[in-house]
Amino acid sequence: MKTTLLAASFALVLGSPRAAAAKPLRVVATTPELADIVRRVGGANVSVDGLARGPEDIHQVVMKPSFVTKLNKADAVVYLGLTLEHSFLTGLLDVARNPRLRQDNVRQCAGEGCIDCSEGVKVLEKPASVSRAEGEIHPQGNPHYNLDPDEGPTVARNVAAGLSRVDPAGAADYDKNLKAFLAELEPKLAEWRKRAAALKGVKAVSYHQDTPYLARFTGLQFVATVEPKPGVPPTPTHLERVVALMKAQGVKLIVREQHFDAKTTAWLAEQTGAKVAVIGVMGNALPKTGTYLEFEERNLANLLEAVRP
């Protein structure tokens, strides 16, 4: 009778899911944001590593030799897409020699364990001609789509989708874990419209022409950036022409993406009366934003208190 027990006891356990995985997968993620999302929806499944820091400017991310190493030895990496890592992930991949996560000039990563984050995403912003003289340009479309709440469950989603391909035996953990983030996330998202209400139709300048997702999600209408090309220092000619522009048009809002110089957005502030609102790009950009959900909070609560009267 034990004997019959212990037999059925061992068939369960082997029947589970993951049971005979040994390790959690290693998964690395670009971005801060999108690695708490891979720790939500993997769970006890996965084990993360991160590339980008916050406070970085994600077209100029420092790379270290531990990347090589880490992506040399990952079962999968986890990325935004839409050419937005472009500027370190696709060096980092060839270097690496994983035949899982193989490099690629247009997608950035192919392979099995390449689970590009912007599969579905409702992209702005596509170039019809991409040229050196209009800056960076991004040929995809713009890829900073983290900037709007809304396509979190997408961003979700594909991680999900990506981690049972690779992982097949812990699927029904992914989809679990998946619905679980998911019901969190869905009752911010609707706070976070109803809150966004009061930026609709406010005019705004933003440092670098990556508020387009942000726009969408909160109807605030920017009207400039302070470069006068994408990756194009500003010269004092062109900030004239901006503050000409915030005057004529009445812009009492300067949005400054974290990592960009405070001096000059203070001076047109202080030109034009505006206020200035900090935001981050990526998770971590800003004081305890290390979760996808603290990341988009910081953002709305800044932009609000910086229209607040």
Contents of the next structure:
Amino acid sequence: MKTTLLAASFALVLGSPRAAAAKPLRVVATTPELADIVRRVGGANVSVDGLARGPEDIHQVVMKPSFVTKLNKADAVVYLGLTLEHSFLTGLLDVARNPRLRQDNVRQCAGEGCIDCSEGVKVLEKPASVSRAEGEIHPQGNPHYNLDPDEGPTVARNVAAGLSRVDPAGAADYDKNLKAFLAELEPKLAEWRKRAAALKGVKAVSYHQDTPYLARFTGLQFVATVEPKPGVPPTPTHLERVVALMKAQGVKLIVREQHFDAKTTAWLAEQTGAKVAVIGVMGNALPKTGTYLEFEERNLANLLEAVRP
Amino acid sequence: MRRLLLTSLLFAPLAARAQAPAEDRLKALEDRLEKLEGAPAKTSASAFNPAMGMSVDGLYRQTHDRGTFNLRSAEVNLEAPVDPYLKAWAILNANAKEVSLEEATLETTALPYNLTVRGGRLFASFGRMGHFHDHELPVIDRPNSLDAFVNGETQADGFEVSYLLPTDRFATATLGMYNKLGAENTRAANDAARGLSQFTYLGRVAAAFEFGEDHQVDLGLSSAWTPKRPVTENMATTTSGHVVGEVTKKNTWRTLNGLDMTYRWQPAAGGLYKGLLWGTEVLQNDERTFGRNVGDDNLPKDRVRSYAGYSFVQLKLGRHWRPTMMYDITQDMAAARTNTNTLTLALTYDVTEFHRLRAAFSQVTNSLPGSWHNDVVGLQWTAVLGHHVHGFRDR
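I've shown you the form predicted alone. Could you give me the structure of the form predicted in complex with the partner chain?
So here's everything in the complex, that chain up top.
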């Protein structure tokens, strides 16, 4: 009888979701703020590895060999999508030999472990035509939606849905953790919306064409970019045009994404009297912004600081 | 109660009128959704066509007082998944002289146990720079050591199996079997049938090491072994020039070994634009060779072991500038005491990610006393259009 009971208990333990919990789901997230959301939603059921560290240009993240082994062993990869990570994720998946995460040139990842956070995002700047004459544009639309805090809940829901699909036994946990995360995020969103009112209608220039979502949330009006086209380094002629435009339109704010060189924007500021706000395009780009909330909070705070009279 | 009923009867049409637009809107939305859900996906007949890209690589080369413009290559690549288990790509190369098929490769995508099989015409996984296409090189010309020992790119018809070790450290092992190795290798015909001992077999192990966040070292060891190669000696001729016979010498063999090391310093904040790349390859060719003509005593007629190699350093100074220095030493494979040394200095200007200008100066010297030296100035203009991928192997 004792033996039967022991065997039954053993079988129960092995077959239960908690047995899986002893071996957490291995998840790779492409950016630090995504990794934070996965930690929050996945809780104790997941172990998370990040790829980009934060200070990089998201379009130029260096492919490290250790990323390949992480993706090889991963049960899931969480990514922003819309080809934002095309410079590293597709190349890594190509050699990671993980049938759950296959390389896909259009969607970046194909397979049961792919968790694309862009599903359901209200995508801006879908190009009418795709040509490199327009610079390094993304065929599916502007992918920098992580700069709009209003898309945070969508991202978290996508993460929860994806984890539940990969690990149905943990679905109840993911749902519970999602609710807890959203309960923390919603009041912050309300607070950020209120504070962002001070930015509404403020004209600004950004370095790269990655701010339309930030504009959607804050009401900032971006009138030009330091790059003549996305991904094309600035030329003297173009910078002169930007200076003239800024003067003509009374632009008082320059938004520099942390990974771009400070000299050009400092020169622009000197020429126009505008102030420079430094933002991160992903978590950890700026110090102490490793979590999603810290990342969004810091960007908003830096913008508000720059427009303060 | 009666009053309530009367009020309801009186105002019911008004309430219905107020509700109607909302209901209509809802119905209209449902209809649209139904149409969208029921509509076929908006795809064209070309939906399954391969992704396509092209590189155009033009040169101007000046040697002493003579120069020439040269369309080095216009390379078209096509790539697509075949099915859930296989992908394929082909690369066609056209230059001023010919159009050739550089690669036509099938590669598995869903094998278990971390295995990948590639077959067809492929760039074999020997060494590092041997499987770079011309327009991807850090300087204008392929290192002389690779041209002499590998015979150009590591193009090969055959197949290879590679295994990614299930460890935290990136390490791979590759085995391959090909007709021969090297795009311009004339030792054997590519299309002739042969016995098992006359194929070329490849073994390669590679591993990568990371030191902190910004430093990486890749190490690789390759060996390509051709156990048997029948050699037919050139026609013997009489002094009057008449052919008197053909002598077949005994079989020979060849082993080409390579050690490659790549060091990368890539600070995170610089992305791919800032950093330093140092690459080195050392090759050892072990081969029994024969005199070119009967009675020719100038060339050895037995095993010759010769070495070659290059080392280059490239600085990435930002989004535009990349100065590079390369030094190459190549021993004559038939006379190992003779070296050809090549010093190359190059300056690359990346206009954008897909558009590049490069100027290079190479000095080629031969180690024999009183021998020649050759100074070459090259200007290169390269563009990549259409589909492109950032590959890991050739990163």
